[in-house]
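The chain that follows stands alone, in the form predicted on its own, written as C-alpha cells.
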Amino acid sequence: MQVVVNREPKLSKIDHLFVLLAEGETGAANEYEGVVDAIKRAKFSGRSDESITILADGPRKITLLGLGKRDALTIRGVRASLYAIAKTAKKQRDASIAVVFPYIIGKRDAAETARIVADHLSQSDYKYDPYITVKKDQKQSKISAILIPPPGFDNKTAKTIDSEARAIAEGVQIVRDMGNSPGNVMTPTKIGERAQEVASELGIKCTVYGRREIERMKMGGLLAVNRGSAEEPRFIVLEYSPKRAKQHVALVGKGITFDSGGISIKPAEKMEEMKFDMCGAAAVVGTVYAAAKLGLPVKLTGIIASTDNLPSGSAYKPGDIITMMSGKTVEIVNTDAEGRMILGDALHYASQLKPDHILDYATLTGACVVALGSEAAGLFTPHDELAQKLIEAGESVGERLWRLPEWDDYKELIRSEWADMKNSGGRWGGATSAALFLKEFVDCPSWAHLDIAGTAYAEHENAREAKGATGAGVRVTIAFLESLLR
C-alpha cells in the first residue's frame, strides 16, 4: 500500500475514510467533514470490537473503528485495525482511503507515532502471490493511502516521516518476500544474489564467499551442514559504512534454506514451513538496507551463512565430530541442530571484526517457541544493559522480546566426553542451551541472541497480519541503532 502523511487531505477525492476512534472519545474527530454525523447516527461509542461503515457523499464511504480504552492502547492493537482496514479496502476496491489516527501511542510523540503507524498501515495489504498464475483481483489496483495523524508537527517533518516509514516498510518487505519464497528458488546462491542487488541499489559492499573461500576459511559448522546438499553453500558479508559513523554493530543471521532435519530427519507434518529457516539471514538483508535508506550513522556489518540441510550419502551424521572455524570441536548429537553450527563459524568471523554490538537472528529452537509461542522473540545475552536497549526498543515497535538466561549453569547440558562441546543439549531447557552453544564462539563486548523462530513467520493469518513471513527483525534494529545516537 502506497502511504502518504497528510494532516489536510482533500477528503472530496477519498473512495473510503477509515476513522480509528478510542472508546468514549469520538470527539477527536470532530474536525473532519462527515465524521460527527456519522458517529451520531451510528451511536458509535469506540469499543474495541466495534466497526460500522456508512455511506456518506465526499468521501462516498466512512467507515469507523473502535480501539478500545485510550489508556490500553497498544501498536499490536493498532494494527489489527489497521489490517482490517486493509482487507475492507481491498475487498470494497477502494483505490484512494484516508485513515484518520488522532492519538499518541504510550510515551511516542506525534511524529514517532505516525511514523510507526505509518510503516505498518504500508505494509497492511501485504500478500505474496508471484506463483498464483490466476489472481482473482486482477482488476484490482494497488491502494494509495493517506494517512491523517495525531497534531504536533508540520508539513516538513510530515515529509521526513514519509520516506523513514517508506524505508523500514521496504527493508521488511524485503525480509517477507525473501522468507515467502520456495526453497526451490529462495537457495544459498539466491540468498547471495538477492544481498547483491540490495548493495548495488545502496551503494554499498557486498562480498559473497563460495565453497572454495569457505574452505579456506576453515568453517567447519557451515561445511559440515551443507555436505548432505546438491546446492553450494554461501557466506555473505554486507557492509554499510557511513563516514559519520562512530560505533560499529555486527548482524549475523541464518540462512538455512530448507531444513529437512538431515539424518535426524523432522516428522513430515509441517516440513514445508522450514523453507522459513533462513528468516534471520534476510533480517539482515532488509536491516541493512532500512538503515542505509535512513542514513544511520552506524557502521554495520551484515553477516549471513547460508546453506540448506538434507540427508545423504554425504550428509554428516550423529557421531561425527567438527572442528569449527574458531578451532573449537563439536560431537554431533542431533544433525537438526544444525543453525547453530553454521552461527557458530558466523559468531566468530564477526568477533574479529571487533565491532561495538553482535547481534544475532536465527528461527534456532522449537523450545523458544514452546515457552513463549508467536507473541514475542526470545532475547538471551549476558549484558544487561543491552538488553534493556533492545527489550525497549522492541517494545517502541510492537515487536516484542523476552529476555530468557543463558546461565553458564546450563552448560553442563551441552558437554561432551568427546569434544570441547556437543550441538544439542536435549529437551528440557532447549532455547538455553543453544544460546551457550553460539556464546562459546562470541568475543565482544556486547552480544544478544534473538531466537525468532516463534515470530518470522504466522502459521495462519491472525488478526495483525497475512500468513505467512512477518519481517521479524527489522523494526526492532533500527529501533536499537536509533537509541545508539542519543
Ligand code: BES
Contents of the next structure:
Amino acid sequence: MQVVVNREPKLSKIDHLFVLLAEGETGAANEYEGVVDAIKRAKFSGRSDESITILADGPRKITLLGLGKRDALTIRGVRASLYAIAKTAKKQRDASIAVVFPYIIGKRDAAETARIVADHLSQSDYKYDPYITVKKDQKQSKISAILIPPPGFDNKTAKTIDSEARAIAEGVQIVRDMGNSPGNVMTPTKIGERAQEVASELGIKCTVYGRREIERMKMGGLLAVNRGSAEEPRFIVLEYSPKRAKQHVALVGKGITFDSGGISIKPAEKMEEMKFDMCGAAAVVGTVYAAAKLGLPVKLTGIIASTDNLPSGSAYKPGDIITMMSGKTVEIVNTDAEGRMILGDALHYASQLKPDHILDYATLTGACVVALGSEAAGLFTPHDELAQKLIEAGESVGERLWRLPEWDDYKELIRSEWADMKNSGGRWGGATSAALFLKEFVDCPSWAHLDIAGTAYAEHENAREAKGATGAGVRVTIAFLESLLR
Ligand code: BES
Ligand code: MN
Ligand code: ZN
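What about the form predicted in complex with the named molecule, after the form predicted on its own?
Everything in the complex follows now, all chains and molecules, and the chain you saw is the first one.
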C-alpha cells in the first residue's frame, strides 16, 4: 500500500475513511466531516472489539474502529487494527483510503508515532502471490492511503516521515519477499543476485563469493553443510560506507535456503517451512537497504553465508570432524545443527573486520521457539549495555527481544572428546548451547545473537499479519542503529 502522511488532506475524493478511536476519547477526530454524526448514531465507544461502517457523502464510507483504552495502546495492537483496515479495504475494493490515527503511542512523540504507523500501514496489505496464477481479485488496483497522524509536526516533517517510513517498509518487504520465495527459486545463487540487485539500486558495494573463493578462505563449516547439495554455496558481503560514519556494525545472517536436516533428516511434517531458514540472511539485506535509504551515518557490513542442507552420498555426516575457517575443529553429532556451522565461519570473517558491534540473525533453534513462541526473538549476548540497547530498540518498534543466557556454565553441553567442540548440545537448553557455539567464533567487544526462529515467519495468518515471512530484524535493527547515533 502506498502511504503518504498528511495532516490536512481533501477527504471528498476518498473512497473510505477509517478512524481509529480510543475508548472514552472518541472526540479526537471530530474535525473530520461525518465523524461526529457517525459516532453518535452508532453509539460508538471505542472498545477494542468495536467497529462500524456507515455510508457517507464526503468520503463514500466511514469506518470507526475501536482501539480500547488509550493508556494500553501498543504497536502490536495498532498493527492488528491496520491489518483489519487493509483486509476491509481489499474486500470492499477501495482504491483510495484515509486513516485517522489521532493519538501518540506510549512515550513516543507525534513524529515517531506517525513513522511507525505509516510503515506498518504500508505493509498491512502485503500478500505474497507471484505464483497464484488465477487471481481472484484481478481487477484490484493498488490501494493508495493517506495517513492522518496525531498533531505535533509540520508539513516538512511529514515529508521526511513519509520517506523514512517508506525506506523501512521497503526493507521489510524485501525480507518478506525473499523469505516467502520457495526454496527452488531462492537458492544461494539467487540470494547473491538479490543482494547484488539491492546493492546496485543503493549504489553500494556487494561481493559475492562462489565455491572456489570459499574454499580458498577455508570456510570449512559452510563447505561441510554444502557437501550434500547440488547448489553452489555463496558467501556475500554488502558494504554500506557513508562518509560521515560514526561506527561500524557488522550484520551477519544465516542463509540456509532449505533445511531438510541433512543426514539427520527432519520429519516430513512442516518440513516445507524450512524454506524460511534463510530469513536471517534476508533480514541482513533488508536492513542494509533500509539503513542506506535512510542515509544513517553508520558503516554497515552485511555478511551472509548461504547453502541448502540436504542429504546425499557426499553429504557431511555425524561423526565427521570439520575444521572451521578460524582453525577450530567441530565434531558433527547432528547435521541438522547446520546453521551454527555456516555462522561460525561468517562470525569469524566478521570478527576479522574489527567492527564496533556484530549482530547476527538466524532461525537457529526449535528450542528458542519452544521457549518464546512467536511473540519474541531470543537475544543472546554477554554485553549488558548492548542487550539493554537492543531490547529498548525492539520495544520502541514493537519487535520484542527476550534475553536468554549464554553463560559459559552451559559449555559442557557442547564439549567433545574428539574435537574442540560438538555441533549440538542436545535438546535441553538448545538455544543457549547454540549461542555458546557461535560465541566460540566471535572476537568482538560487542556481539549479540538474535534467534529469530519463532518470529521470522508466521505459521498461520494472525491478527497482525499474513501467513509467511514477517520481516523480523529490520525494524529493531534500524531503531538500534539510530540509538547509536543519539
Ligand atoms: N532451522 C532449524 C531451526 C528451526 C526450527 C527454525 C524450527 C524454525 C523452526 C535449525 O537448523 C535446526 O534444525 N536446529 C535444530 C538443532 C538441534 C539439531 C541441535 C533444532 O532446533 O532442532
Ligand atoms: Mn537444521
Ligand atoms: Zn536450519
